[in-house]
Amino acid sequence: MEVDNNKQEVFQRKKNAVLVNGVILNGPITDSKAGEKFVEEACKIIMEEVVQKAADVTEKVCEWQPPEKLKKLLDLEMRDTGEPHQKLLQLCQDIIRYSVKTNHPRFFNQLYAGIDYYSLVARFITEALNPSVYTYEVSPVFLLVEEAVLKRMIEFIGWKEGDGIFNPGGSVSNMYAMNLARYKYCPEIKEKGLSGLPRLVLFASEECHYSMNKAASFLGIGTQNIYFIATDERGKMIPEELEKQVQRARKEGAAPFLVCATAGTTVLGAFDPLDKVADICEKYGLWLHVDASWGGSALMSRKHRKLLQGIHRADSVAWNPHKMLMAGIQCCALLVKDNSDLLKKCYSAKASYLFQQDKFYDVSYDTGDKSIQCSRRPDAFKFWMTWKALGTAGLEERVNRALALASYLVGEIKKREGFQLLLEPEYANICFWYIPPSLRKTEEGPEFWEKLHQ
C-alpha cells in the first residue's frame, strides 16, 4: 500500500512539474531524510573520536604523514559524479585521524589550545543555522549577542562607552585600527584615495606582530614607512626611543599618525608600558592602538591586569578570546573608544538593497555597515556562550590558571639540568633553551650558540 502511495506521489509530481531549460523547479534538490540520517551518523564520529577523546592522554596529538603520502591516503579528487554516503563517512575518519588534535593535553603550540565545550556547541549551533551578521532582519540574535559581548569588553578596558566589531583574527583587528588612525587623520582619503597626500608614518616596537607589516603593506602605507622602535632586554618598547622616532619623522617632512603598542608580543610575552606610550601620544596627537590579541585576556583577572595597566587610554585594542580563555577560533574584537560612529563612517559604503533606512525596526542594529566584510560570522556568539556558562569568575579562573601553570613550568625548568631559561616571564611565555649533554660543559660563545642552533 505504501510502495503504491510513494508511486502515485512520484507520478503527481511529475505531472505537475515545471520544466525550465531542462530542469524541474518545483522538484525536491536534495533527499531531505538521507541528508538528515548522514549528518547523524558524521555527528556521532564527532563526538566518539574528537570530543569523548580530547582529554584522552593515550590519544595521539597527531598521526603524522608527508604530504604526498597523505594526499594519497584522504583521496582528495573531486569526481563528476557524487560518492555514497558511507565512503563521506570514512573520509570523515581519515580526516579526523590524519588531523592535529588541538584539544589534545599534550597539543603544545602557539597561543592557543585544548577544547571549551561551550564554545563548541556554539560553534555547532551557527553551522547548522548558517548566519550571517550584517542586518537585524536576517540575524537579530547573533547581532544583540554581538552587542551585549562587546559592551562588557569595553567596560574590561575601563572604557565607559565605546563601540567595536569581531574580525576573522587579530592581523586583521589590526589593519581595521590602522585603516581606521588613517581615517581620523585624513578622512578624505576615503573618496580620494592616496594622491596628494603626505608620507604617513606609523610606530610600532621591534617585537610587534607581523601583520603590522602587512596591513601596512596591504593599505598602500608601505613598510618602509613603519618606524621600528627599539626595545629593552625584555622585549618592551622604549618611550624615550618612540619619541625620539616621532621627533625624526616630523623633520623629514612626514606625517606621524598611529602608534602601535602590544599587550603581550609573540614571542616574550612583553607588555609595552601604555602609560609612557600613552603620554607620547597625547602629546604629539597621534592615535594609540594596542593590539592585546594575546594578552589582553589579562583583563579578566583582578591579579593580572595590571599588565594591561593604561590601556584605558588607547584609541582602539584588538583583543582574540579564542586564545587564553578558549572560546574558538576565530573570536577576535576590536574595539574603539569613539562614540561617534567613526567606524562605520569608515568602513561604510551605504549598501541600499541591505541598508535601507525605512524599516520597521530601528535600523541602528543594522551594523554591517562597519565592517569591510558582507557575509560575517557570529564569532561573538562562541565567546557569548562560554562566559555564560563559566562567568566571568569561571573565565577569571582560567587565565590566573594558565599563567599559575607557567609559574609552576619555570621552576621545573630551574631545577632541571640541560634547561637554560632565558627570562624570568611576566605571562605566559616562557622561552628556554634545551641544552644537549655534548655542551653543557662548554662554554657559552659563538660555537657554542652555532653548535645549539643545528
The other form holds:
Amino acid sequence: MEVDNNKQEVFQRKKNAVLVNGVILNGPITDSKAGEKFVEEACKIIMEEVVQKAADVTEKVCEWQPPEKLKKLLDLEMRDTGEPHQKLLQLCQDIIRYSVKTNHPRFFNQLYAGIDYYSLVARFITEALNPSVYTYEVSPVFLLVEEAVLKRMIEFIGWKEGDGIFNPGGSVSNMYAMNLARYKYCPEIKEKGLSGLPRLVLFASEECHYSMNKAASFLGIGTQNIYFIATDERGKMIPEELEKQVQRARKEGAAPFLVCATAGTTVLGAFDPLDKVADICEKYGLWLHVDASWGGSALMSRKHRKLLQGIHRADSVAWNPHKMLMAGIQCCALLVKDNSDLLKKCYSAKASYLFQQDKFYDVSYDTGDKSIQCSRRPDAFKFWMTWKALGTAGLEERVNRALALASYLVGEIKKREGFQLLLEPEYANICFWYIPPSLRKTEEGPEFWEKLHQ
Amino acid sequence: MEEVVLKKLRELIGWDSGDGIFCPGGSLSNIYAMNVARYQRFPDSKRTGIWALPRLAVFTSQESHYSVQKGAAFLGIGTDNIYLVSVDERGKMIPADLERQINKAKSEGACPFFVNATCGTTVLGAFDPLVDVADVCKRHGAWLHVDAAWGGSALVSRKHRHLLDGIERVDSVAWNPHKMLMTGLQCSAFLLRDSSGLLQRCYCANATYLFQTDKFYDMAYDTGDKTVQCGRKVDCLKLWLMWKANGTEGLEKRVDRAFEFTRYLADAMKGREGFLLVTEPEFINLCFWFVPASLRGKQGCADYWERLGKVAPAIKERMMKKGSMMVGYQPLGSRVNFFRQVVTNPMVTKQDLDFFLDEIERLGKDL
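Switch from the form predicted alone, shown above, to the form predicted together with the partner chain and output its structure.
Full complex below, order starting with the chain above.
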C-alpha cells in the first residue's frame, strides 16, 4: 500500500532523499510486504471458496440476486481513497459468493464447465508473470509453447503442416477465417477495400454460430450476404441445398468465396457432413472453414472423432479447448492448412517498434504480426499444461466420459415421464422439453406449444 | 461491476453519460471505434455490406498505432484509404494537415468518416492537439476517436490531465488501464459519448440461445450483445479491485511518479556525456540515442547515423544475454534506432534509474 505520511516525513529528513516536484523517488511507494501478504490471504480465500468448494455438490451453483439488490450488496463505488486490506478481502469474498460457480458439477448452462487444476495453475502463472505474446524477446516461453500446441492440434486435424494462432474467442477465430478467405480470394482487398468490388457471398448453415453474422458486418461484407443453408431434422447442413445456394449466388453475379461448416452447432450439437461439403467447396473453388469451436474436441477421442470425418479437407478450423477440454476461458485456436505464410501476409503491418528486422535472434519467432491484436495473452499455455498433466489419453478419456454421460442422460430421459427429447443427440447437447403434469394430457397443438413455451 | 467501472472512466473523460465495453486489447478497441463510426454514418451497411458505398476514408497521424492499419484492412475499408496526417517535430498531429487531407479525400470522391487522434503515441509518447483536431472533425462531420490506450491514464492525474484537453469533445476513446495503471493484460476500455444504444445496435445479433427476451430479470443487463465476442473475459475486476485498494488518489500518485521519473532521467541524461535525447518528452516515453565514445564528436561523418543505428541493437543483445535489464529500441521515420525508455512501475527507485544509465554505458562503452 502507499507509504503513509509519517514515513514520508522520515524520508524527507534523510540527507539522501531525492524529491522531484514533491514526489519522493528514492523509495518505492508500494509496500511490497503488505502487498505480498494481501496476495497470500486472497489466495487462501480463492483456494477455500472457489477451488475447494468446486466439486462440492451441496454448495449452491448460484446465489441469485436481482440487479438492483446486488448493486447494493456489493460496495461497487470507486472512491478517491483506498480501502483497508480487511475490507478488500471481504470484497473478494462477496464477489466470489455472488458469482456463478461454473466449476460446479451442476452448472450445465453453457458449453463449458468444471475445474481443471492444471489449467488453473497455468492461469495463475500467466496472471502473475503478465506477459504479452507478440515477440520472442518479451515472451520466449509462451511463444514456443503456442507453436508446440498449434502443431499438435494441426496433427489431430490431419494436416501434415499448417499455421495458426490463438485468439480471444471462437467468434474472433471465425472472423479471422472469414478475412483470411477473403484475402486469399483477392489479396488486394487488404489495401483497396471492398468499395466497388463484386459482392462477396458466404455460406453457413442456418444453425451456425451468430459470430458469422457479427463477422460479416464487421468485415464490411454485410449480413445479407450470408446465405444460410437449410438443415435437416438433425440440425445438419444439407449439402444439396448448399450447392443450390452457391449456384444462385453465381447467377446473381455475386462472388461466392467461403463456406463455413459447423462441427458441433451451439444448440443441437449437430455436425455438418464435412466430406460432402468439402466436395462442393472443391468443385466451386471455395474456402472451407470449419467452426469446430465446440465439436473440435471430439478429435481427441478415437471413438468419436468420426463426427468430424473429412475435417482434414478444410482450409481452416476454429477449435476452442476452453470448452470441452476445460482449458479456461479464453483458449481458442484458429488453425490454417496453408503453409505459405498466408496468415502473416494477411495480417501483418510490420510495426517497426516491435518487429525490427535487426534483432540478434531469429525473428521468424516473432509471430505476433500474424494477429490483429498487439498485446495478446498466452492462452495456449493453459491447454499445454493440461495436456502435459493428462496426456492425450487423459484428454481422450475426458471427451469419452462427457459423451458417455450424455448417453446415460438420454437413456434416463427416455424412461421418465414428462421428459421429451427434441432429437437423438450426436454429441453432448441434450435438448429436451420438460412437460409438466398439467400439460401431459393435452393434445400437441398450437395451444400446447404456446403453454409449453412458457 | 463493468458498468460501474466504465462510468468512472467516462467521468474522468468528462462525460456524465455514455456507453462502453471492455475489449481484448487496445487494437480491438480502435477497430470497434472505426466500425461504430461507419455504422453510425451508414447503418444499413451492417446488413448490406460496403460494396455500394463510396470509398471510405480514415485519417490518422503518421505516428499512430498500427492497429489503425490492421483495422482498415479487417473492416474491408482498405489500407490505401488511410490518409496519414503529418506530425510536427514533437510527433504531434498537425491539424492544418488533417484539414488538407480531408479536403483531398473529398475531392477524390471519398467519404471522410473517421479520424483517429492519438493521446500518447507508442514511440514518442506524443499527444495530438485534441481541441484543434475536434474543430476540424466538427466542420467535416467526421467521427473523432481518440486512441488514448497509452496516454489515457494521465486523466487520473490532476496535474497532467491537461495533455488530453478537449477529450470531452470526442466521440469515442480507447483507454488501456493495463498499461500505466498496471491492471494486468488485458484491460482495455472502449468508451463512447453516445447514450442512444448505438453500440448495441451496431453489434447486436440477438442470438436466441443467449439473449432470450423472456427471462425473469431485466435483460438490459445482458450487455454481451454490444460486442463482437461471445465468450468474454472479466477484465473489469482487475481495475475495480485495484481502484478500491488505491483510490483515485493512489492511482494519481502512481501516474505523477512516472512523470517525475521521466523528468529525473531526462535531466540526468542531459548531464551525461553520450546520451542524446531524440525529443523533449511530453509524456513518459524517454527516447534517446546512446553515443559510444568512438562516435562522439563525429556527427559530421557521412556514416555517423548508420553506425549509430547499430549501437542500440548491440547493447540490447548484451543486456538480454546478461539479464540485467530490458529496454526497447526502434527506428522512427528517418531517425535511426534509438532507445525508448518507459518507467511505469512504482517499485522503481532512483537507484534503478541510475543503474539504467550506468548499465547502458557499461554495455555500450566499447562499441
